[in-house]
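To begin, one chain is listed below as structure tokens, in the form predicted alone.
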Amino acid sequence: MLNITCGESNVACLANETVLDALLKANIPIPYGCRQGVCQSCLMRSLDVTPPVAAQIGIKDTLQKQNYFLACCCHPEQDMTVSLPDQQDTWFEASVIQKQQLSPEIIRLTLQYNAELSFFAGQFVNLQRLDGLTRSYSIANSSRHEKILEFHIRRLPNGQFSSWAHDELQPGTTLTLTEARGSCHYLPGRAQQPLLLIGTGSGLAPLYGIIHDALAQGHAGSIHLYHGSRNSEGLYLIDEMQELAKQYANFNYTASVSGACATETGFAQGRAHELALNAVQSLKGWRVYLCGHPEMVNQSKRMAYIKGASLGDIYADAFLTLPH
């Protein structure tokens, strides 16, 4: 007999159950459905040991690697501490030490912190300002730099904490912060596979990160990365990116426009989404990043499932266009 501790609570979990057995016999309301794997409701994450491999099969490799599993086929084979996905909230503190201006829209926040934190480029974290006031920005940097944490936050209209952080926020404030969570990040593995990474606005944070992280560990196969907005003041960093495509000969990049009366030479004339998408015959073996307008993210997912990818091999963060 085995222990899991979920919580305050401390389950008794017998030989021929799973974990969802025990909490749901202990009166702990756990999310579940098919109890076969398929529906995923019962996702949770193992906080101290990695899970049983057959309680992971089906689960993104992104998500396998931060020892999420399917509580109903999860057969424990030790101790373990597990939580649900929204129930992992611990927060740190971490100061700003840069801000800077990429755009008109955009501004560049980087952050240090002193705790030990886990993450990788392209997942996100709740920055939370003194009053309480939080927001979700995804991370534009690679673990390799040292207690460093990158966001590209974008002013939205009316929005409250961006707004804030572009007008007053200065250098030596302290914030707070989650841990990282989301599957839209890199893992080594398949170097070779081709990637394909669009983004619009500020979605360009995490493929950033991602891109970076790529090239870092050595991926050989062609990475090909577009970035769209309606004009040239929405777009950032392209200097750099066009530097590091003539540093890397797999690495390929697309700045583009697609408002009617944008006439900026130097840029791809269209969406970001639709130049990509029909600039490869088959998508079939890549693996595929999106990251913006939760309606540009759709319509592209369907478009690259209809071009081959496997729905496994698309990564998604879709923004939000609520005040922010």
Second form
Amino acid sequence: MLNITCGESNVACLANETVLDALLKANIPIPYGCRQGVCQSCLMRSLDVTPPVAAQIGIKDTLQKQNYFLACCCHPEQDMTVSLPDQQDTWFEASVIQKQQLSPEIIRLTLQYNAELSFFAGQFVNLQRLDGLTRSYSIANSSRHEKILEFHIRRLPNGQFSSWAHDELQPGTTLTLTEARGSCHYLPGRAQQPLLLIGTGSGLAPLYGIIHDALAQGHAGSIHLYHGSRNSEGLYLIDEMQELAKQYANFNYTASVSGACATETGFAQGRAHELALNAVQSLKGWRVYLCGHPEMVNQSKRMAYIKGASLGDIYADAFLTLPH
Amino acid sequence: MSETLETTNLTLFEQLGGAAAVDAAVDIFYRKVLADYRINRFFDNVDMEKQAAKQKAFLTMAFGGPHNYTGEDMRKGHERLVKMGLDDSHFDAVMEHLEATLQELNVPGALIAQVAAIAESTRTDVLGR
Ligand SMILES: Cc1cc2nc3c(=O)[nH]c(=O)nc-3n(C[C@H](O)[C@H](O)[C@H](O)COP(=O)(O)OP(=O)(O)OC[C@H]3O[C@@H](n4cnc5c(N)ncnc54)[C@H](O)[C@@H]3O)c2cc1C
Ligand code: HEM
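If the structure you just shared is the form predicted alone, then what does the corresponding form predicted in complex with the partner chain look like?
Zooming out: every chain and molecule, the one shown earlier first.
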């Protein structure tokens, strides 16, 4: 008989029981549906041990790596501490050590922290201001950098957090952060797979991190980055990306503007996702990353899928703003 | 091959390969549906992950797997679509994609026929008649 810890509860799991059986028997409400690993309603996360292989079949590889598993398929092999996704909120503090203007619309914030934090570039954290105002931002640097987090924040007209970050936030300020979340990040393995990355505006932030991660881990397949914005104010790190494309033969970079005045700017003309998706015949076998404007993300997801990318190979973060 | 199929005690769902078969089929099936201009408007404005999960529910049901849907659920679930004009031609298109998907996965014809029969049995409920 094994022990399952979930929040405050300790539950016995009998030999033929799943984690789901054991928790439900103890009246711990866990959402579930098919009870056979199809619907994924009972997705949970192990906070200590690696879950049994059979309990991770069918879930996204990035989530597997973070020890997510399906409770209905989990016959535990040892004691486990588990939680429902996002239930284990722990906050930590980080202080702003640098603020840099990357374009008229976008700043780079660099934060330093002391906590033990594990993350992948491209995941996001929730940043909280002293008064409680909270917004999600994507991590643009890889975790090989010591105790540092880098964010790219785009100013939205009258946006509460972003305007404050642009106009008032000063180095030395302390912010509160959640741990890293989301499955939009690079995973090693399948190093020959071609990668297509499409971002609009500050959607470059996670992609920037993912690309550096991929290159540092020796990704050998071709990597195609399309960064777009309505006007050139939304594009940034252009020189650095061009430099990277010179340095790595398998990295290709296209910056585009979709607004009317594109011709004068020297950038490609058109919407990033349309340029990107028209440039390839088939995306069968590709890995696709989509970040930024929610409408762009959703359209591209569908187009990429129809072009042959499998859903499990499409990683996306729509930069949803809160409803008003 | 057909002999072992006829004498087996396995359920249709098990013969098809269970949850793993649903996973393999959903990718092919959903792509066909989304790429088909005759029916893809019904799938506009839905979240793809959620929709893929619903497609899995659809396939699990058609594969004779365990599910909790009643005829009434099928009616309610497609009511919105019937208001948008869902009719026999759209139902036929979905049947076409279902069968083509299974053929692509080299499922034996006898099993495909059983799957088609299950799907066909939901026609009146799905179309709200
Ligand atoms: C997973 C994820 C990752 C993200 N990563 C990033 C990132 O890396 N970089 C980044 O820049 N952003 C990112 N975002 C977006 C970010 O979380 C914020 O939503 C964004 O910065 C806007 O916040 P805000 O407080 O400035 O604007 P809000 O105050 O929330 O306002 C949002 C918009 O609505 C408008 N608005 C405000 N009030 C009203 C009203 N009453 N009526 C009508 N319109 C109104 C504002 O003008 C503004 O344009 C991410 C979002 C998600 C979900
Ligand atoms: C062949 C028989 C069919 C079966 C067995 C079937 C089954 C299902 C199931 C199980 C769901 C999920 C319900 C839920 O959990 O919410 C669903 C949803 C859906 N089905 Fe069908 N379906 C059939 C035909 C069709 C057809 C012909 C169309 C349109 C061309 C269609 C379009 C949809 C859409 C768009 C949804 C999502 C509805 C929503 O989210 O609002 N289905 N179907």
